[in-house]
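This document starts with one chain, in the form predicted alone, laid out as structure tokens.
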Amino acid sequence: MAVAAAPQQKPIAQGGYKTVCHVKRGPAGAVLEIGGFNLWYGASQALFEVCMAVEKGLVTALIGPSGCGKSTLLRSLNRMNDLIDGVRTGGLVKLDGEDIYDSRADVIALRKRMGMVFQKPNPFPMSIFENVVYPLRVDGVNDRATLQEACERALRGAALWEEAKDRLGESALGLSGGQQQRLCIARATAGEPDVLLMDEPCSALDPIATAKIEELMDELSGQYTVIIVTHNMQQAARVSDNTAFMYLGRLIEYGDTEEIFTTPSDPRTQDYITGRFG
């Protein structure tokens, strides 16, 4: 994981609600900038008050109980809950200083800067080098050349060039479950996003592919800021240097990883992290 400089206590108060925040800085800052969000679907409101700054090059990891909001949040991240009729927000979400529900914010240009992986491996029925040059491919890049390239160096980040180096042509759908879920990280980066989002990407896998895909987000913490949800505590205490925590709707504590494990500020953290609830 990236070394940071010392946690530091820094409370966050917004609309007279207060989250505990005591993370691990990054070297280069906060990419991400969340201030007073809020989400509706329709009457109901399922996000409230959320503020928290992800740093840019480290791996945050949302937790919490199922239904507190956290795969409701990492989709607002790309505006994903824009195609769900009756959503509505309030707050800023800010990438690099700009507000992304700014009327004017282009959502396709955000979506690039926002590569996601999602819960289940979704290759598209199209050959493995189809499926990871895609996004360039959208793009209007056609040069076969830097195709190639880009190809090669998205499933090398992905730990899966050796293995699909000979088999590029054939269908992606051929691949085993965990070797699918590696190319849509790959695809995910081919377009070399800003951030990684992923939702609960290993909660289909096996133990063995669940951990490559462990070890992956370790190497790729540095060069994409990562953000994980997952209802797996020991995978957030294993890969991510910071860990948000959340439960009906609402940021409860957001800090530091290993502090939120041993050493958790509110007793709502305390309590999930030791299964008396959730």
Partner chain sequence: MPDSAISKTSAMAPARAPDAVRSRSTSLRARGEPFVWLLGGALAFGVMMIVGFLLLVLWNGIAAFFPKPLAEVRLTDGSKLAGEPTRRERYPVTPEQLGKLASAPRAAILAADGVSGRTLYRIGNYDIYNEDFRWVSDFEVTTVAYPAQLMFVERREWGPLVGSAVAMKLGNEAERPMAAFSAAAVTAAHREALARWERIRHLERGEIGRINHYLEQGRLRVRRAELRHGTASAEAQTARAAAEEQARELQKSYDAFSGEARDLRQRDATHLITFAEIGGKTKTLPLSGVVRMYAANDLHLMDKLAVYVSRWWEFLSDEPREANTEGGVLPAIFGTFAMTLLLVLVVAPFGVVTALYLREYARQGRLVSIVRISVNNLAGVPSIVYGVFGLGFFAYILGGTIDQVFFSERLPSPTFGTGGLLWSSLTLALLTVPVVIVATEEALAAVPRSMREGSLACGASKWQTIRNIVLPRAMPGIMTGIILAMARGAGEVAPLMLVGVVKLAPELPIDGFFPYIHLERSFMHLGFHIFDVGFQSRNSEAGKPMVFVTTVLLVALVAAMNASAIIIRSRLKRKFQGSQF
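Return one more block: the form predicted together with its partner chain, after the form predicted alone shown previously.
Single chain only below; no partners, no other molecules.
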């Protein structure tokens, strides 16, 4: 885990929401820069002026009470919200300096760089093997050996290999809920994306599998950038380098996890972390 660079005070959000925490800097700078980002579902606004910079190679946790817009923000990063009728966005999201909402941006290439694990497991109605190697298949990879290797690596990483190695040909829909979620994690990592977006990946998992996933995240950090939404404060504290706290569609506070959890600057953060609401 990268050690914090010189503490630097950086106003992240406008509109009266300021953070006093320090962001832990990665060795390679920011990979994603979000500036003044707004999002509307039809007439109702779900995100207000969100500003944050996600550090490359670090794990960033998004926390906040239910309905505050964590999933919405996450889905904005790989333009998944494009699929929903009536969604409008405003503001900037830059991946390695390029605006992903630019009209010339290649959405498919963007999504290939951003693996995503959804809040609910969504395996495809195919075999386990085909599920895992799906990102490679859509890239036109058909070499059996390459696929098998990628499949095993991804399944091991998602702590599913031991359970699934003898039934790779069976339908993925026959797996249990937790296994399905780990399968989705394997699928998201099989394509070796740059950024991994995880929306409550462990909500359906038992403690052992959760520990394995956390271990995976630990391994991944360094080579991948991970953004994880979680309701589990301990998990956020354990796995993440930086933490962003959201409330009612606004980013309230963003900074080094340790600082957020020990000395939050906003009373709402304090209340949420100590369990007074949410």
